[in-house]
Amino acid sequence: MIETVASASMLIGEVMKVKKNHLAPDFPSGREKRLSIVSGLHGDEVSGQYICYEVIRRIKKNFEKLTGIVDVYPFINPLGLEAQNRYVPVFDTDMNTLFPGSTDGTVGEYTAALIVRDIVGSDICVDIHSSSIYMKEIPQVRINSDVAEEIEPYAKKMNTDVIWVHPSSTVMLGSLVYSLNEMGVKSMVVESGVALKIDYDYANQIVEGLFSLMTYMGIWNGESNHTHSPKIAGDKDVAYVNAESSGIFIPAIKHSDIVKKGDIIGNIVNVLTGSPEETVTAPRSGMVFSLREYPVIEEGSLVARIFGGTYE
């Protein structure tokens, strides 16, 4: 069932509505665990856009499978998306910072507001993004140190390659996700790919990732394929490789590859002269799980991160 979530004008005289597809048994006990799947808080990010539709598409295909309910919130950021601005156009607004909102507030701050109601009551809500354009991610979820130990469980299931566990003080506080978590929603984000782009691959594994989720939680019935063990990173397991100079980075590398401490990660190299300016190399022996996809770089830009951690 289609429902609005929130709706506000706009001063173009648009109206900006966020909506949701509330999928439910027929006839309902009352008992079912809830899944939220949220999509589109950067409206730059469409690889979650496929990843609702396929899991909204199973769901119907078997839906006498289904024994819970799951909410599915494609599109939290309309306007964004279709502009294919990261922010909410007009506005300039980062609506990932704007959580958990207020009614009294901006449009921005108005719609966040009523999307966290909506969504509080959830056993569990799954934050979908695509990183940016500057840089490629392996699937992975990232959770908050603070309520690691009662997420992790969960994550597990999401048939991701990494679990990265962030310290408290480095998480976003306007965030959905945190938000969410101090309300007593269990929450986390999961990130993979590039921004303006959907690898399938990455996707439809995330796909399987949730329907294994939603079995574990008692809401899925049907066929789910767990194939991915996560590795779990904390920060002092992720190294940071940024560039020393400017110029064009073409990569030595692939992404998601493993690489030796002193392997060359990639060179940048200086276009006007036609001159090598620099040789990327790695810091630590790892996996790369996230790589340089824009290749305009400048001193001090982010190329690559390394994890180095356990293995599950």
Second form
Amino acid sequence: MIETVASASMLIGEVMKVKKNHLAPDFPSGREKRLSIVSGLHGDEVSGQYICYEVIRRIKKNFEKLTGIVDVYPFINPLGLEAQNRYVPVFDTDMNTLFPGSTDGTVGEYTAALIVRDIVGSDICVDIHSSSIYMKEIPQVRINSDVAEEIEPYAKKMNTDVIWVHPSSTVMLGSLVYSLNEMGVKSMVVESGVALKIDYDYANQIVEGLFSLMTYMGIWNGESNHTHSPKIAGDKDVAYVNAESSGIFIPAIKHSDIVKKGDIIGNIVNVLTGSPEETVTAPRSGMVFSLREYPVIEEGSLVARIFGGTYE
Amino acid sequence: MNKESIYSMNTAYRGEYTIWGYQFGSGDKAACIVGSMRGNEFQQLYICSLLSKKLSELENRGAIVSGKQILLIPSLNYSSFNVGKKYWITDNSDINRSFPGNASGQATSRIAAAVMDKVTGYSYGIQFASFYMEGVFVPHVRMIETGKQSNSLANQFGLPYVLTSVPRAYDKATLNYNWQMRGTEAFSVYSKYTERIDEESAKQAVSSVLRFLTRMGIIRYNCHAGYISTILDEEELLNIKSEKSGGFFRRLVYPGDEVVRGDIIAHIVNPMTGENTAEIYAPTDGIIFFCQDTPMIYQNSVLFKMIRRLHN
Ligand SMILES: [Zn+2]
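Given the form predicted alone above, I would also like to look at the protein as it appears in the form predicted in complex with the partner chain.
Below: every chain and molecule of the assembly, starting with the one above.
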């Protein structure tokens, strides 16, 4: 059943609407577990569009296998998606800083408040992202250490390669998952691929993860294929590689390659002089789970993240 | 006046990017003033230019108290002005959401870390800030309630209002919050406008800072007494929204205006028919503190914030 979660008249002639597809058994007992799947928070991240489509399609195909509630919110920042804008258009703010929202603010805060209100009551929420235009990411769940213990069993079902447990000091206070966790909804972020594109292999991997999660929650009796078991990355396991010069980054490796400490990750070159500015090397051994996708680099730009830990 | 480099980095196409600070007087780190961090903060930058000239004159006249040093950093973000963006030129990140920063992180984080390093240790910190909503304010000093803020000191600016606010999620990544946490008495001064120059309120902001510096014994300057500030909790402000519709926003009152309960304070006009689709009323007696400054508005967004009149 399609429902409108938030709506507001825009400046002229159109109405902004955030919608969800409420999928529930025909004769619910009222004690069903509930999973909320959210995507399209950042308007330039489109993988979630396919993931939501595929999840809904597969549930509808085997509807009798559904024994709980799945609420799918494919586009919570609809104007951003239309305008290819990561942020909330006009206000130019990152929606993921506006939660839990407010009904006394901008249209972004208003929408955020109504979305949170609607999701509260879910047992689990998965917020599907697909990185930024700058970095390509391996399928990963991101959770904060202060809630990791509770959420990890669910995160492990998501069929990703990595679960990255962030230290609680880096918690994003205005984010959707932070707000929901504060309100008692176990929530996690899934990242994969790169913005503006759909990586179908990665996306299908996450779709399988969502069905595995549903099976684990006891709300799905149908097929689910758990093909990946995640490696868990703590704070110490992840090395950030930042550029110390500017220019164009030419990678020497491929995304998700295993590298040894000292291996060349790529070169930063000066397009005017035709000479190299910097050779970027791996500060530790491990798997390159994030790699620069957008080639223009400034001093400080993130070039790669390496997951040591069990890959070392 | 001494020009000093606050932070310098190389960029791919803009050459060396150096943030400059200007020192007046010498000795103890008495006061530090920071201007625009976003590329639309024209008024904030303008105020800094006026202040720079004034402080230079005072220094030449020997009117900066000996043993006291003032640091003025007019802007941290020249590039966003130069390309017509609000946020950081390469990745849209917000410097005033990057504090306390990380010296080995991405560019805005490095800038924040370098600035934090330079501005820590000053007794008083003043920032010319802008609100996340585009609009017009009654000039005021804003303080985040960190438990370390001093409302009585904020009165020394002699602006009509001092606004205190509970820190929101994103406040913790601002300069003001981190300044306070590191022992500086930090104040955010809000002028009337952001994106356009308003001479009168710019001069008012300059006078308020000179008044404060005089009262703190940092400069010798003959200034008017200013206002006796009214201290307000942000929670006490009344938000007035357009709940019925979006459209043209025809304001009938402006910040500073007194209104009586039931006054019509704005019309919302349908852009197709020219008809009033909604009338916005003052819900109580009081003074308009903030109003949106856009030609058109969305439904359910805040148009005005007002101060309730206190009936004694
Ligand atoms: Zn995202």
